[in-house]
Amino acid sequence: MDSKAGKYKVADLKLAADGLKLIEWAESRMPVLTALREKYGKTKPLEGYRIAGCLHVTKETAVLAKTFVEAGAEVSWSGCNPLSTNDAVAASLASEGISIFAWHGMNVEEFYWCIEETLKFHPNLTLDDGADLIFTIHNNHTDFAEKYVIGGTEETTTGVHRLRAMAAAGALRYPIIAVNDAETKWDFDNVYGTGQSTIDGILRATSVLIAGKNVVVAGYGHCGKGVAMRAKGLGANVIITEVKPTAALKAMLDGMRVMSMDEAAKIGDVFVTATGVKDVIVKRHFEMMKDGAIVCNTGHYDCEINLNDLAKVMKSRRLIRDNNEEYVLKKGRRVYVLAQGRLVNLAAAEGHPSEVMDMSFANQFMSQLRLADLDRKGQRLENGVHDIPSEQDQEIAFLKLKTQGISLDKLTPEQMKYVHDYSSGT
């Protein structure tokens, strides 16, 4: 269907008014991004640029998309997960003339159809969460990098890892800025955002008491650490499983129990995977779990929990409440899988709070501006994965503090001289 400025496919356009209220709520909690919108809405630095986005369609994402439009860009959007789209938000964006192809509950074929639709206007900038759009370009539209695309950005740990592997193999056809690796992204969005929203998703899908339960978190990276912190704060006995010795050591010194998944499977009450790796929980683990175990994932892809293995040992399955499926095993024990093994914080809840997405999406916006500015100057980053400048990180953190009414100390000239004077001794 056609809207004011482009095509769209959403669940129900009648939900637009409800979506607008959600977006307005998010805007009230995202002062950095709204300040950038006000600033660059006057100069339109993205005029003439077409941005294809593949990102969870949440109220916060809508604030980002509208900021791009205000800065002059033409935008086409799709969701990056079949279960993470808020249909009211998608409807609101479509009603405002933004090309969007996303609805909650799409199948895999529909998911990739939506990505293909966003590419029909030949974007010259891409924005990704998990790199599915980038992979689609590389697999199905190999000429786009030469004809249209000047660069892109990637939001997630999983996506950045895969893109770095592509770059190392010489297969990446255009430059990507790793927004995920910004300090104002992974130390806030990944830790505090994932931690809170994952617990939120578990509680909405189960309403269980966390206190006193053995909560097993697979992976102690930024996301896993955030989940462990929040579970511990609610009174859980937190168990960490890891493959990386230094991460395991950090978990131990943070007061967590550390063991293998084979050991944890026997005693866990709630399992959360946060690794970005496939087959973290497999057949033998399901067979060890006690009756009533709850299993969910907060990593980007749904392959961390091997549901095919679970199907092999189950006797029956039923949806017992929203985003909560009961698997009865052949020996009578029950295992509960949340959100079909997909991102529990987005499928069963609303994703990260607006306050932390404010910084992540400010990084997305500034990185897209950087790519466009280089292009206007006739320049381009080399094909590969690039970090954001540290100055950008500090600028966004400073703006965030300023909106909170927090002031900082400044180094005096004498202190600056001391910092840079290598001849100073004790």
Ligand code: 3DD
Given for the second form:
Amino acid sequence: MDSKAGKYKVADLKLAADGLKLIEWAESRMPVLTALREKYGKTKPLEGYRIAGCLHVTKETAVLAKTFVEAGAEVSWSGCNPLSTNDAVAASLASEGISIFAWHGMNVEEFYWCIEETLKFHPNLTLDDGADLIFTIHNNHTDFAEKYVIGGTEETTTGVHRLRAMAAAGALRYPIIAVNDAETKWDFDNVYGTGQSTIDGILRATSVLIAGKNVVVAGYGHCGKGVAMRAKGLGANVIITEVKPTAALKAMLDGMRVMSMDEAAKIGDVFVTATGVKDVIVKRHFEMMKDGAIVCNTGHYDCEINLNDLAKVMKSRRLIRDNNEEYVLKKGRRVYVLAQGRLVNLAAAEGHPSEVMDMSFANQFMSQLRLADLDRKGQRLENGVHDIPSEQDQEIAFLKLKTQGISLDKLTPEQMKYVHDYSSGT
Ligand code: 3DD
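Same protein, different state: after the form predicted alone, show the form predicted in complex with this ligand.
Then the entire complex follows, led off by the chain already shown.
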């Protein structure tokens, strides 16, 4: 189906007006990205570049896609999770002529069909969240890297881990900038964004009282720490499970209880997995859980809660609320699984707030721009996973502060001299 310019497949084009209002809401809280749009909308440095995006279709992502278009790029977009697309936002993008293939509740076959559709315009830049687009190119279109693609970016921890492994094996056919590892992404989106949006997803799917509940968070990395902080702020008794001694130690010193999942399974009321690893909650854990236990995941993939194991010990299941399935176990106890074990913050809520995505996506924009600038000069990063320049982090943080009216101190020449003077002592 063709809209004004791009081809698209969305759930319902009639939702476009609602989607536009959501996008305008997000725009009003993304001052860094809109400042970049203002600046580069004049010079259009992405003219002639085609960006294929595979990233959750949310109101914030729409602001990013429209910023790329304003800067001269042609974009074609798919969602990076079958349950995270906001259909009204997708409809709005389609009605504005942006090529988009995404709808809420697609199956796995449709998910990969959408990615393939975005490759039909032979992108020369890719933008991923979880690396499914990059893997599709490497597995199904091996000639693309030589013929068209000059580089790409990766948004999330899981994706960067997979791509670093691919690069180490010499299998990466084009350069990737690890947007996830930017300080202004990882230390903000992953911590404050995931912390709030995960609780948001849990509350929308259950409306339970968090205060006083035993909230078990598996994984005390940036995401798990954010969830633990917000749950604690709401009065939960937070329990952390970990495999990494230093992360477990940090959790303990942050005032969290730390124990194995085998112990936590017996006392937990709400379980959140945030590890990036598979099989964190398995059959024996379900069998130990209290009646009414709520289980969800906020990691990128739906592998952390083993639902095949749950199916083996269940007697019946039913959808009791949106994004909330009640499993009755053979022993009669009930376990509630949110968002089919997929990332609960995007499947049951709207993902991270616009204010943190503003910085994540400013990094996406600046990184795509960097790849295009290099290309225009006939240059190209080597095939591998590249960090963003530290100056970019400071510039984005400075812009963010500036838009909040916050001023900073500045080192005097004397202080600069002192900082670099290794001879001065006490
Ligand atoms: N992610 C979380 N909230 C999002 C939003 N509102 N729009 C688009 C993507 C969103 C996922 C990202 O945080 C990504 O950085 C990740 O998965 O790590």
